[in-house]
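In C-alpha cells, the next block holds one chain alone, the form predicted on its own.
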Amino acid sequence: MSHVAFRERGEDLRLEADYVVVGSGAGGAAAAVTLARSGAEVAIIEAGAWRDPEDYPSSTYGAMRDLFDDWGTQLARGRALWPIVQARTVGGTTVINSAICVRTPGDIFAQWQRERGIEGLAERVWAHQDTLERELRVEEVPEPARGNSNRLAMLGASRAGYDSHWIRRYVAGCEGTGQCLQGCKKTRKQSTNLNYVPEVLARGGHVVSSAPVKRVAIEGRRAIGVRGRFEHPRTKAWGADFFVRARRAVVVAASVTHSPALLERSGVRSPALGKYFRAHPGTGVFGIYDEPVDTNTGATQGWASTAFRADPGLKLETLSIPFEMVASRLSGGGARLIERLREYRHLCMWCHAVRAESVGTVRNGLFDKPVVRYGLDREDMLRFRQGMILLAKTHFAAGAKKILPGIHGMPYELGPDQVSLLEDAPLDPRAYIAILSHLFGGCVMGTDPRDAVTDARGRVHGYDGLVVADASVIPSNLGVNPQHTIMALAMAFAEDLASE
C-alpha cells in the first residue's frame, strides 16, 4: 500500500497496478473498493489533495480554497453564467455535499431501456444500493439534528397540502453542526475519504493525490495507463511528471465535467463525447420569521419533497448555507447590507432543483479546463419559476412574515399577499441567483455507438480496457440526488471488470 502526495520536479513517479481509477469521489471510490475486494491491486489517482477532517476549513473562503474545484469558479456558459458546484480533494464532492441518499427510481430504468436499449441494471443497482446503505450507515436525519429550518419546512409542506419527508443521508449520528459544505469535522458524514479510499489502501492499493491526469495513455485501441503532472495544492505550481500503468484497465471517474474533457484530450473518438450534459438548476428563497430560526444549527439539509418530481419536474429541499454566502445573496452594500443582515437569525433558505430537459455540452478548453455550455429553454424556465412560487407558498404556510425572492427587477421582499407577483417573474435566467448541481451526461451510456460513449457496463465503445464510472454515463435527468445511483452503477461496472 502507498499514498503518494505532491512531488517536486525531477522526482517523476512510475507506478503499476491491475486497475487505475481516475477520481476518488462517489464513482471512483465505489469502483476502486469493488475492484480491491476482488483481490486486484488498484491505484486511485486524484487531482486534489488528501485532507483529514481535522484539517477541514471552517470558513467558506477556506472551503473554496482547499476543497472546491478551481475555487468554485467553474461556470456553465449560456444566456446566464451559472456556477457548477464540485470538489477537488480526496473523496471528491462527497466531502462537501450533504450526503443525501435516494434510491434510483424505477421509472429511470424503464426510460433507459426505452430510449437507450439498456437492460438488466435495475436489480443490480438496487442490490448495490442495499450494500451501500448498510456500509455507509444511511440514516434519516435524527430528531435532535433537524434544526428549526427543517422543522419549519415540514410544517409548511403539511399545511400547504403536499407530501414531504426527512432526508436519508450517508451520515452516522448527525450532530447538526451545519458544516456539510466545509467538510464534516465531526466525521459523521461518510464521505469516501473516510471509508472506501482507506480500504483500498488497506487491501494493498495506492492513492496518488495532488495529481491531475492529463491524458489516458492508449496504444492502438487499448488503454494502458494514465499520464499527468503533480500540482501543489496551495501554490498550484507544477511538480513532477507521473505515469501509472494499468495491467488490466483504466476506470475514468473524474466527474461529469472532467471525464469527457479527459477522454477528448486522450484522443478518444466518439460522436457522442461531450454531448447530453444535463443538470438540476436551482435557486433558493429566503423566508423571514418573527422568532429566531438560527439556520446555522441543525442538519445542512434535512427535509425534502419529491411530490413534484413528475409534474412539473421539481425537487424541493432545505439548504443552510454559511453566513458569508447568505451575505452574498442579499442585495445592497454598506449600511444597507448590514441592516439587512440584522435579520440573519430569523431567516432560512429553502431551494428547488429543476428536473430540466435542456441539454448542453462539455468540451476540453484552454489549459485543459472543461468548458460547459448550457442554458434553460422556456419550458424549463417555467418550471424554475414555478419552483420559486411553491417555495414562497410553503414559507408563508409555515408562518413566514415575508420572503426574499432574490430576482432582479422584483421587490427585495414580498409579503403573504404578494405571492401572485412571482407569477409574472422574468423568464430570463440572468435575473436569478442560481447554481447547477447534480450533473449528468457527457459520456452517456447506450447500445448504439453513434449516440453513446459507453455501453451498459461503462465500457467505452471501440476501446479495450477503458471504462467510465461516474455520473457522466447517466443519460437522463434523474430528478433526485444522484450519489446513490452513481455509486451503485460504479460498483456494477467494477464488478463486471473484475469478473472478466
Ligand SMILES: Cc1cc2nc3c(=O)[nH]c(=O)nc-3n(C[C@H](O)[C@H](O)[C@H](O)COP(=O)(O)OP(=O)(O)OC[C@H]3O[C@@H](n4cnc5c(N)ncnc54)[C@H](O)[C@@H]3O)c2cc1C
Second form
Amino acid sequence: MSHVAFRERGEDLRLEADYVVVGSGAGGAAAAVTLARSGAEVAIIEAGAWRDPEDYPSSTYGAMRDLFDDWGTQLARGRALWPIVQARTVGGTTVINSAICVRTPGDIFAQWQRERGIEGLAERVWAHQDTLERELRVEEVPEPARGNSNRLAMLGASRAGYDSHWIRRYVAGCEGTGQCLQGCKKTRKQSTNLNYVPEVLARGGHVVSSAPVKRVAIEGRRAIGVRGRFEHPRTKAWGADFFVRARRAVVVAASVTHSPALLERSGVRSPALGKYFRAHPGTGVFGIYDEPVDTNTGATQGWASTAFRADPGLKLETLSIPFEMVASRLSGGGARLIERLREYRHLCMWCHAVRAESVGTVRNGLFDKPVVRYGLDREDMLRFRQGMILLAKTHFAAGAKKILPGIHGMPYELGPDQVSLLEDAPLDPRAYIAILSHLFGGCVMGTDPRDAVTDARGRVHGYDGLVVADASVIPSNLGVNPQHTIMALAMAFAEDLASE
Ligand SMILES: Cc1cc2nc3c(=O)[nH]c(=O)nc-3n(C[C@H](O)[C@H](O)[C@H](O)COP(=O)(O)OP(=O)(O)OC[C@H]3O[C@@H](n4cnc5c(N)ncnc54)[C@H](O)[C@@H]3O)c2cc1C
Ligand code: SF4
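Show the same protein again, this time as the form predicted together with the named molecule rather than the form predicted on its own.
Below is the entire complex, every chain and molecule, led by the chain shown above.
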C-alpha cells in the first residue's frame, strides 16, 4: 500500500495497477473500493491534496483555499454568471457537502429507460444503496443536533400544510456544529476520505494526491493509463511528472466539469461528449425572527421537503452558511451592514434547489479549465421564483417577522403582507444570487453512441478499458440530492468491470 503526495520536479513517478481511478469523490471512491474488494490492485489519482480532519479550515476563505476546486471561482456562463461549487481534495465534494442521502426515485429509472434505453439498473442501484446506508452509517439528524432553523422549518411546513421531514445523512452522531462546508472536524460526516479511500489503501492499493491528470493515455482504442504533473497543495507550483499504467482499465470519476474536459483533451471522440450538462440551481431566502435562531447551531442541513419535486419541480431545504457568507448576502456596507448584522442571531436561511430542465455544455478550456455554458430558460425561472415564494410563505408560517429575498430590484426586506410582491419578481437570472452544486451530465450514458458517451455500464462507447463512474454519466436531473445515486451507480459499474 502507498500514499504518494506531491513530488518536486525531477522525482518523476511511474506506477502500475490493475485499475487506475481518476478522482476520489463520491463516484471515484465508490468505484475504487468495489474494485479493491474484488481483489484487484487499484490506484486512485486525485488532483487535490490529502487533508486530515484536524487540518480542515474553519473559515469560508480557508475552505475556498484548501478544499474548493479553483478557489470556487468556476462560473456557469449564461445570461447570469452563477458559481459552480465543487471540491478538489482527497474525498472530493463529499468533504464539503452536507452528506444528505436520498435514494434514487423509481421514476428516474423509468425515464432513463424511456429516453435512453437503459434497463435493469434500478434493483442493482437500490441494493448498493442498502450497502452504502449501512457502511456510511446513515442516520436521521438526531434530536439534539437539529437546531432552531431546522425546527422552525418543520413548524412552518406543517402550518403551511405540506409534507416535510428530518434529513437522513451519511453522518454518525452529528454534533450539530453547522460546519459541513469547511469539512467535519468532528469526523462525524462520512466523507470518502475517511472510509473508502483508506480501505483501498488497506487492501494494497495506492493513492496519488496533488496529482491532476492531464490526459488518459490511449493506444489505438484502448486506455492504458493516465499522465499528469504534480501540483503543490499550497503554492500550486508544478512538480514532477507521473505516469500510472492500468493493466485492466482506467475509471474516470473527476466530476461533471472535469471528466468531459479530461476525455476531450485525451482525444476521445464522441458526438455527445460535453453535452447535456444539467444542474439543480438553488438560492436561499433569509427569515428574521423575534427570538434568536442561532442558525450556526445545529446540523448544516437538517430539514427538507420533496413535496414539490414533481410540481413545480424543486426541493426545499434548510442551510446554515458561515457568518462571512451571511455578511456577503446582506447587501450594503459600513454602518448599514453593521446595523443589518445586528440581526445575525435572529436570522436563518432556507433554500430551494430547482429541478431545472435547461441543458448546457462543458468544454475543455485554456489551461485545462472546464468551460461551462448554461442558463435557465423561462420555464425554469418560473420554477425558481415559485421556490422563493414557497420559502417566504414557510418562513412567515413559522413566525418570521420579515424575510430578506435577496433579489436585485426588489425591496431589501418584505413583511408578511408583502409576499404577493414576489409573484412579480423578475425572471431575469441576473437578479438572483444562485449557486450550482448538484451537477449532472457531460458524459451521459445511453445505448445509442450517437447520443451517449457511455453505455449503461459506464463503458465509453467505441473504446476498451475506459469507464466513467461519476455524476457526469447521469442523463437527467434527479430532483433529489445526487450523492447516493452517484455512489451506487459507480459501484454497479465497478462490479461489472471487475467481472469482465
Ligand atoms: C456545498 C455542496 C453541498 C452538497 N451537498 C450534498 C448533499 O448533502 N447530498 C448530496 O447528495 N449531494 C450534495 N452535493 C453534491 C455532491 O457532493 C456531488 O454531486 C458529488 O460529490 C459528485 O460526485 P462526483 O464523484 O461526480 O465528483 P466529486 O465528488 O466532485 O469528485 C471529483 C474528484 O475528482 C477530482 N479531479 C478533478 N479533476 C481531476 C483530474 N484532472 N485529475 C485527478 N483528479 C481530478 C476532484 O479533485 C475531486 O476530488 C453537494 C455539493 C456541494 C458543492
Ligand atoms: S453539522 Fe457539524 S458535526 Fe454534523 S456533520 Fe456537519 S460538520 Fe459534522
